[in-house]
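Encoded as structure tokens, the following chain is the form predicted alone, with no partner shown.
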Amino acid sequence: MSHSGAEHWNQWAETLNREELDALHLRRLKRVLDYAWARSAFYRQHWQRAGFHPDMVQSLDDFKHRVPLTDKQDFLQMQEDFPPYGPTVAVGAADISHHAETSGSTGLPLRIPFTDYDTERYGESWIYGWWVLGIRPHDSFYFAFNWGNYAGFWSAYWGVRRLGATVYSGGGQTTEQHVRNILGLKPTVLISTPSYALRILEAAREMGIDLSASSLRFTYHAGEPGPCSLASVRRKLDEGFGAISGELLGIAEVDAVAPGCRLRHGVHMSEMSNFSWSMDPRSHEEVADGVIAENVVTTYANSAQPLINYRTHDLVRAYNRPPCGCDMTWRYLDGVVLGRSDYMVTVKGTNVYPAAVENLISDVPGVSPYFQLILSREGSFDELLIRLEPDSHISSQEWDGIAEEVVRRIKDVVGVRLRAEVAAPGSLPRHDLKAERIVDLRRDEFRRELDRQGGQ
């Protein structure tokens, strides 16, 4: 395939209308659900005791409400039971060339395993992103994270692999040391998470280096929202390096499943790699487009590990025909993720989602991406304290009405008041791949800890 001059990677695919896409994920989906009835013990026996088989998918309505729902408890459970990977796998030890895990940032590590057509497959999701931003195959990709079991990441070098492109390793390195590579190897592309690129950027100011001046001509980011979900970290990240800053939306045992679109306000979903559709997460039927409900995702990039009607947890506001504004017909994601069904706490009697409370924080002016939402248990009631570490340049006069207007931007949108404390600029922790910014006190772990602490 020649990709000279295009706009797209793949620009036949990327274009496709509704009914055609629509009918290329039928015929994928029927070939999944017969390769998962005939390589899989574990989907065998979970369709049999629903009462389902392959033959009774005639139609993507027919997918979406027969195919029982598989969800990722469901695989750590076998992975608990049968090490290393479960029931789940459809391939033998000699086909599977790479192991993964995911983050673990929700519970335990879920294993991945991956064959090599899985790896070409979820690599090529990164590139659709990053053609329509611009980068080409003679770009080079600095990649500030290091190289451990974390699948996120990996599957970027994949793309890159895929893309033809050069890959300049930082694992292993100091963020001092991030700096100087930049400077010295003059990559054109930086991979990291978002908030990692905002450490960079600080590390950079504190050595007296301005990166807007590298020869970083773009930023590339996933593991938490990024440029695509809010435009103040968009913000931050263009000027910082001077550069044009894209995000996708990967969810690790699945694929990189949505590339950024190049308007930066959303996501697309990768369709040559996943179906997906929107599920209401307490009915399980399936919403309108542009109501905010969970992302169930079928995905085509894994043959080792099938993920089939997989909840994802994911609560997005999506669209099958996209409103974005740009010649791709993918589904968008509109605002990336916007919480998590799984995650939900009451307070003062409100439903509060932490991901639409950190979104909300993110776009405070002055905020830094370094705040953490404190989760503990008063009586039966839960309790939500938000500790905000204020941007350098923010004078100490500033801090008490930017904590201010985090409470009311919180109590406008969400509907509670919640407590806000600050903290000094520089005191809160820095990670190289997920920002930590929930600290739940309530689990049992985090009790005994302090119970230790206190006793020392």
The other form holds:
Amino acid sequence: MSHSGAEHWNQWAETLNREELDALHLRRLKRVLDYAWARSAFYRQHWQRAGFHPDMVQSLDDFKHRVPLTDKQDFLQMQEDFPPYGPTVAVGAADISHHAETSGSTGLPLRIPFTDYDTERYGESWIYGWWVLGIRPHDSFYFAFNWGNYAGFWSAYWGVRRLGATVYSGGGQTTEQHVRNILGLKPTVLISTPSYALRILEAAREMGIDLSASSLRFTYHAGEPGPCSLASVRRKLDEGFGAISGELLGIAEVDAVAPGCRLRHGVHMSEMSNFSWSMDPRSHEEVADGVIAENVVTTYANSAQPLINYRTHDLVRAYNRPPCGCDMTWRYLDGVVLGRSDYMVTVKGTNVYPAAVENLISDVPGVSPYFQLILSREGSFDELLIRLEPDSHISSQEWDGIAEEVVRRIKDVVGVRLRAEVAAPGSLPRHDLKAERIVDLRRDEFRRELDRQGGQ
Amino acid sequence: MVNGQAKAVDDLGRLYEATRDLLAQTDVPAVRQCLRTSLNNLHWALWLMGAEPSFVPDYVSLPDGRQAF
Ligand SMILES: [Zn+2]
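May I ask for the structure of the form predicted together with the partner chain now, the form predicted alone having been displayed?
Now the full complex is given, and it begins with the chain already shown.
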């Protein structure tokens, strides 16, 4: 009996209506609360201090507003005071079967324990996104990835095992060796970060090899904004590999939280393995569908170190009733992650996340990847000036039109009209890192004040 | 629920309980490991069909290392 012709990995679960999903979540969240209360010294103390008890939750509203928030910092502190995991764990050492860590790019890495069962549930989240794209158990996955402590692609590996497909490890290989392995092993799916996939394409071109003619039919990415975040990345990957690219949003300590939508303009939260809601980072109130706010997540996939009402600091435009056009009913993040709540400025009274503006600019045709956002302070308001460069093949008569298009898109999405200046092609500084595009000319005291308002 | 799902949930629930009882009576480490894996899978199958006997399977130990059974 073969079910590989089905449209979904789990049709029933992926098409439940919002009321049915909410009823499931309420029951499951209560179980998670009872579990953490009984087993985690950290949660019991954190909640007792705030006057909270699991019995106080009778509705999802109660859950969102009464369960104290948690933040990565809480866990880091305890891990440092009581290594390796401190009182945050809820299971005995014998039941911890895998250890991962966050990248630590913004400080100390967070240590993440998983039970055997956690790894199964965590890996499963990937499959929903693979399946709707057309990936099946007969496919074979090439991992262009070095098997360190990064949870992201370990979880993809757990997912492939669950899907029942073939795994080819590319651990310890050079970029050129990856190209040769793809030609020799003939995998049908490539797993890597988006930028590393582009690097593989570049290396293949230098070797005189056209990977669009290879066995690859799909590429799937995580770790950075990819094909569901940025149209330009989607085009480059699809054309370069002659394949369909997809993207998953993962949060190492939480879950492979959001596998891609079939239509590839965003991702769906994996509602069998986590519950999430959108919170205004200043007022902590829930916001309506479509309003940019912080994603707050509770995982069902980590029972070793439960994360409950956990602040991700990821800014998302979420819809509990997805408008994407596919038939999956799970909460939808349009454009995936639009920025970080810990970095926000206020321009003409509107909260603006520079990273969200960066993503919008990157998507306007004719704009080169080299642009700057100049932050300054005029009186009591922040000012944000965009300095952009057209692609070198664009004639100078078209420059103003491109700048207007950039301003229009930002006005449409963010709600504020920014100023844009055009610089001659080749004149702006070249950097590898996105973050260096933001030039902050404000005096230090404003930066500190505004960064705090971002909800630390 | 789709056709037959309620019955499948019932059947799986019984399998889950029977497997848990077997695990509680088994001393052989190799066999215990097989039964633990089975319990995980049965628990997850129930979860994915909208039912769940608990947040994690009953064998999972407490932070101080004490086993449920
Ligand atoms: Zn969709």
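Residue numbers count along the first chain shown, from 1. Computed from a predicted model, the values in this text were never measured in an experiment. Here, rigid core means the biggest group of C-alpha atoms that superpose within 1.5 Å across both forms.
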Check your understanding: Rigid core fitted, then: does Ala50 show a CA shift of 2 angstroms or greater between these two forms?
Key -> no
Check your understanding: Once you line up the core, how about Val413: does its CA shift reach 2 Å between these two forms?
Key -> yes
Review point. Just checking, between these two forms and with the core aligned, does Trp399 shift 2 Å or more at the CA?
Key: yes
